[in-house]
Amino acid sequence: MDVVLENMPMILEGLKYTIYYSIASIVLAIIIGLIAAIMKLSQSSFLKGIASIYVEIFRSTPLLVQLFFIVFGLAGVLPLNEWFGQRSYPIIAATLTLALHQGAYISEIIRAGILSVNKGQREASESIGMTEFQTMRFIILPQAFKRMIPPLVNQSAQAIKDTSLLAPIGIIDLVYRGQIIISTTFEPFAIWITIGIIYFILIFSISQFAGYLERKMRLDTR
């Protein structure tokens, strides 16, 4: 215990740049996958087509292979530390990567959510003038996500667990941390534990609060 208190800063510190990263990840993977959503949803085969591609391509792909790729990868062939910065682009690049991963995912729980609005909705709305944009905004999408938020919540819990990924790529985070310190400790077993239960805290909380929603929504439709 010594050792962990001595050294619990640090570990904190780590904790911070991993719950950074999760809130980006997540908040721009809702986005993506909004987009993706509503491009798999629309009348054209383009845009069908490329969703569709992105979907398959992030969720066929282990999320550690998109790293090196995006992260070290893209870097080899394009300047883009020399655009982004040396120390800032490996930063964007894990995030803007763990966004994309999360938001092929979250792409289907947002369609499947649009999917399972009445389809009287749209016809009611269209048959008051309303417009493509308008119905989506204002009636679909509002009854849609009191549906997802059950499921998207249980995935920013799994984003959380993804970002145990960037340490591989040398991103500071929670487990580049404990690296560090096992490196100057010798003291595996205590570190490691430690860090296992503060990511069990983290997303044990987030998972009964996932299923505290999902009762409440079951109480709500009734």
Given for the second form:
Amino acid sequence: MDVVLENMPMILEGLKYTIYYSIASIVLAIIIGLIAAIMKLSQSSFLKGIASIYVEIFRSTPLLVQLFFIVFGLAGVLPLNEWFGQRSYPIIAATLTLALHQGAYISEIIRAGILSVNKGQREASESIGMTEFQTMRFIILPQAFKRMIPPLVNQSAQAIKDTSLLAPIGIIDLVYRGQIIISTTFEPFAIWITIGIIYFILIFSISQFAGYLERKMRLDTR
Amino acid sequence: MIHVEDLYKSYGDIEVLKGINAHIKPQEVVVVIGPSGSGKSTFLRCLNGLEKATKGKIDIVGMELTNPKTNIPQLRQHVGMCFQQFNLFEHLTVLGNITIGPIQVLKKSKEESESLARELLKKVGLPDKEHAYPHQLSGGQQQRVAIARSLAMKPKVMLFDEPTSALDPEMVGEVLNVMGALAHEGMTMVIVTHEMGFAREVGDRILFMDGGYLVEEGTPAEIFNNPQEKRTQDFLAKVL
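Form predicted alone done; form predicted in complex with the partner chain now:
All chains and molecules follow, beginning with the one already shown.
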């Protein structure tokens, strides 16, 4: 117990990074996912193709491989470390990779949400003279988002867990901090169980929240 | 107001409209009747571009709908449409449904749009429903809000696609009354309906469609009392 309390400041510092990467990747992933979903639903087979290739690549390869490839692989052939800075590039690249990975899943959630809105809503909107953009912005997305909230919250829980893969590529987060503490204290049991509990509290409260939203929305949609 | 020349519409190999010609004058109330699958709804939906014509020419409110360069959203501001399933925006209140067009499309102020909306709600007989959501309203009330929503754009033409077909019988009258009042005010209207009594009473002209053709047209008296075509006679024998 002492070893945990003594190292708490370091653990909390790791947690701070885990939360940063979680929030940054989820926010970016929603933006990327929205763009990919709209591309997939567009008339243009070019845009559809690009979005499908993106989604399939990121869903069909392991996140850890994606992280290694973008953080180290790409930096091996392009002078990315010089452009973005030796210290900043891995952080930027890791955040972006997490976002692209989650975005691939989120694009499918958003696409399904958009498709779940009755076709008549679009027709009514267009027949009062709204453009395609206005229809999406004021009519389709507000209705779709309501239905997307529960799966998006679930995906966010997944996104938090996935940030633990940053440690193997040498980026500071909760797991990385844990490894460092263990390497000096030799107390793997106490440290890993503490880290496990922290993740559990984070993710369990989020999935409880998702369950609450789901029940509430079932009541709202008579 | 509306000129349709040689309009064809196909879905894949299935030809739904096979050369329709129709001319509708300002302030005219035209009722389109015919058996289901005759193409009458498709014809109506072509008039504001919800269905794209395969061939032919449509001029409406002084704009050439079938010209690819025409700004379709701008054209639709002048062509109101009411649907069988009402299609009110489910996430907006009655007031929100009526004002979103004036605010977002016509860029009018919120205050101006809301006072117009209240005026229209009074007109369709629902002055106390402005804060209700669509699912809290009956079908007849929803359809009347949908009419108010279209009117808020101050359209030059109103299209009605079987506006009473999804309603319980006791609610048909309230919607037809609103439409009758609108016709009386001089609105140009094209109405697809199965309400033959309404067609006879309010229509200036009846178009009878069957199998993708405009089979016969004339005044209500001509069509209902003295139909010339065999197909019109057969149809009316069944529905009257």
